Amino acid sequence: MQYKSVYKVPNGKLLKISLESDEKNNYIESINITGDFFAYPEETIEVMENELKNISLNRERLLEKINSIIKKYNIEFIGLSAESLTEGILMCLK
């Protein structure tokens, strides 16, 4: 099913979240994250949407991912968090 949201991080910017789940499983099948906030290096979202892929939509388990996501990769984020990233895909669900 797919699902979409948009979310104003407390003090930060607009994070807009279009992701595809597998409702029997409760997993990402696929994501897109866009926004006016920025990541650095630039290439990193997509690398952070397709890490994502087949990760359970649970709120620690998506939180510990996207925080080794960007461990991994170096990203440096303005305008966001992983807390708010989370926030934002979870918020597809409701």
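Positions refer to the first chain, counted from 1. Bear in mind that the values here come from a model prediction, so they are computed numbers and not experimental data. By rigid core we mean the largest C-alpha set that fits within 1.5 Å across both forms. Compared with the form predicted in complex with the partner chain:
- In the core-superposed comparison between these two forms, the C-alpha atom of residue 71 has shifted by less than 2 angstroms.
- The two forms, fitted on the rigid core, differ between these two forms by 2 Å or more at the CA of residue 25.
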The other form holds:
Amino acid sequence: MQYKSVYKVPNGKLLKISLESDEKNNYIESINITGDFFAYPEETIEVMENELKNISLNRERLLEKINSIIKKYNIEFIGLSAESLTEGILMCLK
Amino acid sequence: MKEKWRLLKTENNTASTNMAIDRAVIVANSKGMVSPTVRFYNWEPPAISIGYFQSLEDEVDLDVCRQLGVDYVRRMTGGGAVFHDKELTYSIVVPESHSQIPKNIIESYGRICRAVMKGLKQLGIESKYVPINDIITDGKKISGNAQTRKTKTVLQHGTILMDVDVDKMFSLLKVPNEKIKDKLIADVKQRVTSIKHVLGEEICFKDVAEAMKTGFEEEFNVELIEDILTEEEIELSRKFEKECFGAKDWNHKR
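Structure of the form predicted in complex with the partner chain, given the form predicted alone:
Whole complex next, starting from this chain.
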């Protein structure tokens, strides 16, 4: 299934997600994370998109995975956060 | 003795050349081939630049760009879509380790924006930094800024609006919801201003550049010495233009 969401991060930037999930909406098949936020180093957003493949669309699991990717690749978000990215992804299913 | 930084004025380049020069200066500075550099430039033809993370086709109406002869390019910095028309664009390239540059990214945005504010003050315009990346005057945005850090070098570039045509800008940009487009345009007209609107008269590029030169010199306690791009930088910028900023792969990659 294909979904899109547009989420204004509180005190942050505009996050736009497009998501492909399995038929039961259990996990992410592919994801595009776009918007006018900042992330350092920039190229890690593609790493984030790759690492989120096959991750369960469950809030806790998603947040945990995003936080571990941020830590592993030393990503710094400005105008975006692990929590708001999780929110933007889950908003696709609403 | 004040530290000497380099000042470049490169007027009337295309979008892809401008972005390629910024990247070439990062490489040259990170290799120690050139001093920290401040550059003032504009865009010929006018162009839309989009942030690194934005989707080109979600943000920009490419058909209208073609009709109006407006160029487009993906920046290496994050942030939003900008219509570069009547403005002065600056970029500053300086090592991350430089004593004048805060290690913290947000703090360094503020520091560099203060140079722009001092420049505006030279023109008689009082302004305020609004984190993350805006400068406002009378509550309206007059400058937007974006920063990246590569190979231990900081690049920040930003616009200083000399005049603004919100209707033209919105004919080029796509909005998430067409139904509220008119309201959005009205809102943005309330929230954006320019040197011309504030002062009630047009100031030419050269005079804005002179004011900004003073602003950067005062903020960073340096002397800016006007110079030109080195041979290596010109060669590098041609390479980056061809391989990156002028290439469909890069501009359409998201």
